[in-house]
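The chain that follows stands alone, in the form predicted alone, written as structure tokens.
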Amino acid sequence: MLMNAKSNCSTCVMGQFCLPHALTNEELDRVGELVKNRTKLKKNDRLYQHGEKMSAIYNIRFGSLKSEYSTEDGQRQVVGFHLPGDMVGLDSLDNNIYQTTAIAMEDSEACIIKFDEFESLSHQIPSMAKHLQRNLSREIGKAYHHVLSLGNDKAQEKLAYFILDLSDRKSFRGSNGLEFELKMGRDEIASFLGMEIETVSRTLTKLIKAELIEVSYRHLKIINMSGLRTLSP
């Protein structure tokens, strides 16, 4: 569902995030003009479509989404988790095209960033073009993590690795890092790291076996951080 944004880019409880730091209040006021519009998201509804033309790029304001890539044999694959604070459709930025689909976890919002606008104040604004570079430099980075990943056949390396940038990338955002709720399924965690759902749920058991977490349903507590650290390649 399509909404005007109400509140300024400077009053944004996500603004730490989404924005450069230093700006001016002038600039911040320019960059606030570029989100004109949020969209707002029920659990699976889809931010966007693979092979869709692009439209805009987006910032999760709250909530949380899935990337997909669809095969020709109609095969759904995980590529990617966000989180609030994420910038999502960057990796259509090559052809104009989205590489991916973007689905919803759970209730979400974004704010719709018209590409061509936010790369016209780029030029105007130095930082917000660094800013753009470093989203992309992130997400090489991750995207190289999980190549890295899908190759490593030690399902508890895999499983500690993934737990452990869920746990960072929440503490970075401010959040519990040490105790949150999985908004992913077992069959979406497999996915994302190559494996077999009876894999992940037996992995699971190890772990807390080992008495490195707990999890009850997808309610998910570290209680060694130090011991999951040294499973985690």
The other form holds:
There are 2 protein chains.
Amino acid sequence: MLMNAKSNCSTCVMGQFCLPHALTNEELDRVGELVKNRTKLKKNDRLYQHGEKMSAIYNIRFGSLKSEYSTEDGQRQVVGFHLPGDMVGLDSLDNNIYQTTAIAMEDSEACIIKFDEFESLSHQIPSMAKHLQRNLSREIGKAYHHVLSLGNDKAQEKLAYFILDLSDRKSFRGSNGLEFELKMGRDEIASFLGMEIETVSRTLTKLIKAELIEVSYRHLKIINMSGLRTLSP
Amino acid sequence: MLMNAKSNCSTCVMGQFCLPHALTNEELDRVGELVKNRTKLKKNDRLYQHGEKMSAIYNIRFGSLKSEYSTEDGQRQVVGFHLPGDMVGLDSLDNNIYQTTAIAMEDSEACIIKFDEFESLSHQIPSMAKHLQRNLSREIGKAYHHVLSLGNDKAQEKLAYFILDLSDRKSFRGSNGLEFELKMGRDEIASFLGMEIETVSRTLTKLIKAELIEVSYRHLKIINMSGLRTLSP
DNA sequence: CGAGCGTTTGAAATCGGTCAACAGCAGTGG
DNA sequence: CCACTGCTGTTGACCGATTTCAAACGCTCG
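Now show the form predicted in complex with the DNA, given that the preceding structure was the form predicted alone.
Then the entire complex follows, led off by the chain already shown.
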């Protein structure tokens, strides 16, 4: 985990997805002060680990990560996939211990937001505190939706939900939401959706035969978006 | 939904579960100002509803509520059960719209925390903002755990998790965690755990035959706590 | 005390899990 | 550059847990 690359929030292309809107230039500079460093991650590197003392929260700059929730007895579950602009580490603010482990699925980079400095900055720039609050609340909503999907949906619907969610988030960030590379393996999709690897594979072929998507290895193309949407609300 | 009963945080018995620790008397009085009103709910009354504009967050004073997450197409899922001391409505802070509906499972009462007033108070008493932040983060952790359970566990384990969680929370609040009334129906347990009513019923009888619990209608008694714990980690 | 809802129980059907074998892409080293 | 090896993903057959459909039971409330 290398620290380097002085950050500069005011010129960062992720700014619009990462920072609260309508910061003054002066505020931007102060935020830039706060986010002094970034960290580069190679595939499979951990950004933080379950059980560790929290020191910072992070903003993904590029690449993609997964977060895994785990219990003492070794049960593990992928609870989220993260794309550039996503804020991660938010599950640690309750007791200052990370509840999940964040692992890079490809070479990635994240901005480090030292938390004690963040807190003091929040007092000066209230919109930063509000921004964090919003992210926390949004994460709750996402988790509820995940619970809904795991609790109600059949394999097909869960997979459709997964694909559409990914597609939406890619589009939102300005990349192609209709054709992209899956950075996660079938095992990680399976864990995320609460099913087995083989079921993921079989269900993908079902969706292919239904001419909703095309898949070759980890390359995915959406053929019939509305068809997919009728599967996952 | 009746407004009445001037609140008084400084003498409220829920204080220890509800407010941040170590508030000065003067701060307590200011918080009391904020929480001017409570609302009484009869069974099945809604505290707030999915899609509504957020005006306040709430703290349960007595009784018990469930929150239901729902999608446009009518899928619904119970995402949480709430006991006295719990803060609810936290899923609304992202876009000021409630994402869930909170429904009383018995006659209940909640303190109303008008959100705009809360925000201005937060500036004066930073520990209040921090307290909210912690609650938000804890809710994320709880949701992740729920996802883990739905994704990995078989019916028995899910039910054990449900019972133990309820038991722990009752104990924490000083009531009897070994023998209590379930305020929710089998249908609500089923929704929460992502299974069917009949499976809940059958699985309960399994746990009874295994001499882990006794159940009669909605009265539940834990016979073998450690046995239950071996089922749910 | 009776009506009605909530709960339990039974039997049959189904979806997904498990076990096992195979295919295919990728990265290594000759 | 190609062959070998290993990891990742696919496919098939079988099995089991949960769902589904159906009916009976038993609280609880009016």
